[in-house]
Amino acid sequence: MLASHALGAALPPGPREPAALQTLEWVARPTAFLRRCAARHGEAFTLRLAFDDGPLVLVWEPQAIRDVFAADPEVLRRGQSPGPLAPVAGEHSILFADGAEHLRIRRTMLPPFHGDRMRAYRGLVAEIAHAAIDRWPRGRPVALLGEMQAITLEVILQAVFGVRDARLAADIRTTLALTRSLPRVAAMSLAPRDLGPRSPWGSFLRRLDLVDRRLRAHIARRRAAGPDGEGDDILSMLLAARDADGGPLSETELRDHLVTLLAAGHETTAGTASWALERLARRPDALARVRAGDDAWLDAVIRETLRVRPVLTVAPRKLAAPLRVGDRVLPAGVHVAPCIYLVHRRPDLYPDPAAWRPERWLEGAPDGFAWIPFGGGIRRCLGAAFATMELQEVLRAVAARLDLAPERPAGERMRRRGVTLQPGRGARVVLSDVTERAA
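Stick to the form predicted alone and return the structure of that chain only.
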């Protein structure tokens, strides 16, 4: 941990509780903690979290966010602010690469997430969504978060890995389930290291090792098959890619890219889809408008859901040199993060900010740095277009076939599950077939 006396004079104020208590609040009551800090300390405040090696400065004013996203990548080092994902995604992950290496990986992975290749996946997503809808029970509460996780995992397995493997899917679900227990997440955050097979991190890493072995075996089989084993999945494209020296990507690099796509594209998209359906269940008029095929409205539903219910709260980096952010200069050695949750709830940008009102997006969008669910700058999520397409197809499929009613009148609260914020009760709704209502 960096010495507080060396940095404190240059940092904005923040809560005075010990790092362990701040970490517990960050895990157990993240949105309430952020709102309290913002109310007490203003548009920039400093946190001290047990899993970081230095203070974390959060900013939520658009100009300050612009300063962070526009900064020289040699000054802002994402790889030195990995948080709890580092052991999962691996050292070759685009999430933690910087400089020329980050740009190389980005160029390697970007093509399938844009253009004709991405559009070709629309049919696959719709097919998976409709097959899932066929299995959902009608007339009693269903936790749609779990159903959305099953859909997004199947999309990744087929579109990214090129497999339909029930055993691999079960192993991934079991491994990810270890990160959804609040006490376990708190323990992993306070002691982010392997303390043996019965420790929170130890048991998780051993489960992850089982998934790794299956992924590496799948990579080896695909590589051994040569051109005859190629398909239109993303792994096929990665097998044909070249590393910085012109050779094929190593097994470890391929593994890290696949796990990154799994980690970044599974829970996040599933969470947003379940939040959107939880909100639509309370707005039959909004659901009917999606069903009618209003694409502008569908886009507004997705944008508003990502605004008021972002699944990630911050986008951290570590300073390798001093940087002016807003009206202050932050010293080297601190972590700085635009706060997605707080900027999305600024009343000066979004009147009645806590309300879910898709219509606000048909009335004119605010400044680009006021809506940042996918981050920004050169590190903006490369899968943003794919995630948006996936959300569109899933919501279209559900709206076309089902009416939704909330299990309870009150909306669900945001709860941390791993690194994401998800519906506290799992987005529980009651489903009925549209044909039944029409009859």
Given for the second form:
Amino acid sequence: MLASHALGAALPPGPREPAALQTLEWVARPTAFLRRCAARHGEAFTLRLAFDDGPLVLVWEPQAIRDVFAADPEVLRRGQSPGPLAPVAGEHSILFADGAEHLRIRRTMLPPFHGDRMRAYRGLVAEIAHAAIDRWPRGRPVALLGEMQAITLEVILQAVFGVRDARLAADIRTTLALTRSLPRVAAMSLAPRDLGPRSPWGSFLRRLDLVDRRLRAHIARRRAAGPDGEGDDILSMLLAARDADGGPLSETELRDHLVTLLAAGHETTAGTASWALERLARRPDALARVRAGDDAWLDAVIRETLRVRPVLTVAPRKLAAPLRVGDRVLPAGVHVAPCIYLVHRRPDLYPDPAAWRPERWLEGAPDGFAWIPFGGGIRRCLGAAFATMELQEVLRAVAARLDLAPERPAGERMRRRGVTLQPGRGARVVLSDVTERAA
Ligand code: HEM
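Having gone through the form predicted alone, I am curious about the other one (the form predicted in complex with protoporphyrin IX containing FE); can you provide its structure?
Zooming out: every chain and molecule, the one shown earlier first.
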């Protein structure tokens, strides 16, 4: 009793509603909830969410964000309960590792994601994007979110797994779709029990098992092929990697790393690409400037999209020991998260913060921890350079070939799909070929 009272006293204020109600708002109206809490409680506030085993302190002041990202890795544990993602990503996943084990996995996985390596994948992404553009309908509304998901899945399957296997792609797509429906995710989180093939968890596990068997067969084939089977893909680099004892990674480790990359890199990049196109459809001048080959502008478009439409809103950690964050010391056991969404909307850092204005990045950018769409510190997104390259190539390809008209003039709302925030109507636009119009 005394302990929980002392913990409460050290924490910043926050909404008084019961945890169930706060969780409902967090899930159903995330951005409105965050804005309301920020307006009422200021630059640090405490939420109580049903799926966390302790209070969650959100901070959105750059110095406090720095304090979190720069803290000793032994103090910062992973900040989110694994939930339904745990059996998907597997026990060796970097997402669920802590301390020395987390750093060990990171060291194994980092080399293929080094910025220099991205050159190898550019051509592949452009090729996949152009093939998709060939298939899209013209002259009637199309939801680009679904199309972007197909592109990013294809990119991961080829660049990471080294496969061109339509059946595997289809199986993975159906399995991932099961993690997107909110009622389903809620049912799976509340009752993760196999109650037969028709129950939410049971059907999910069966699908997962199917994908798993196909992936393991793929890994085994590649291992058996030895150096002859190697290519430029990330699996080739992981097959050549050695663990701490100098041995190769086990099949289960390889499987877990691949699936983690798929889970972390697919929806996030698809959502961001869709948001960029949803915005560009409402700014034909901005699209024309991408088409003209202005690379500084293209980077500004990507930065601004990640700023104002971040697909992930927080980068959570759990404290294993007390930590000074801003002007207070937070006790051990508390979850703390730099709030990506709120720091990106600070009017002192970004004038007219809700407006999508790539121009602002050409006029000078704020320093430090003001732009954190990929998180920071020892858990910063491993795929940031890969995602940026992918966004550049997809946006270049679309701008080169298509004009976009929004289905409705009003911008789309940010809506939760699983853990990410995506365009509420799926980024619906009407496409027309650039050449047709010019002719
Ligand atoms: C626009 C696209 C993307 C966004 C916005 C994004 C964002 C993030 C964020 C916010 C985190 C948590 C960082 C933290 O807690 O400090 C993260 C982690 C991670 N991301 Fe990404 N991501 C994107 C694409 C990708 C891609 C393409 C991959 C790989 C193919 C990837 C792999 C990962 C991995 C493995 C982690 C866990 C890192 C760790 O725990 O050490 N992400 N990402």
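Positions refer to the first chain, counted from 1. What you see is a predicted model, and the numbers here were worked out from it, not measured in a lab. For the two forms, the rigid core is made up of the largest set of C-alpha atoms that agree within 1.5 Å on superposition.
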Once the two forms are fit on the core, has P358 moved its CA by at least 2 Å between the two forms?
no
Superposing on the rigid core, is the CA of D116 displaced by 2 Å or more between the two forms?
yes
Aligning on the core only, does the CA of G333 end up 2 angstroms or more away between the two forms?
no
C-alpha positional change at P200 between the two forms - rigid core reference, Å:
3.6
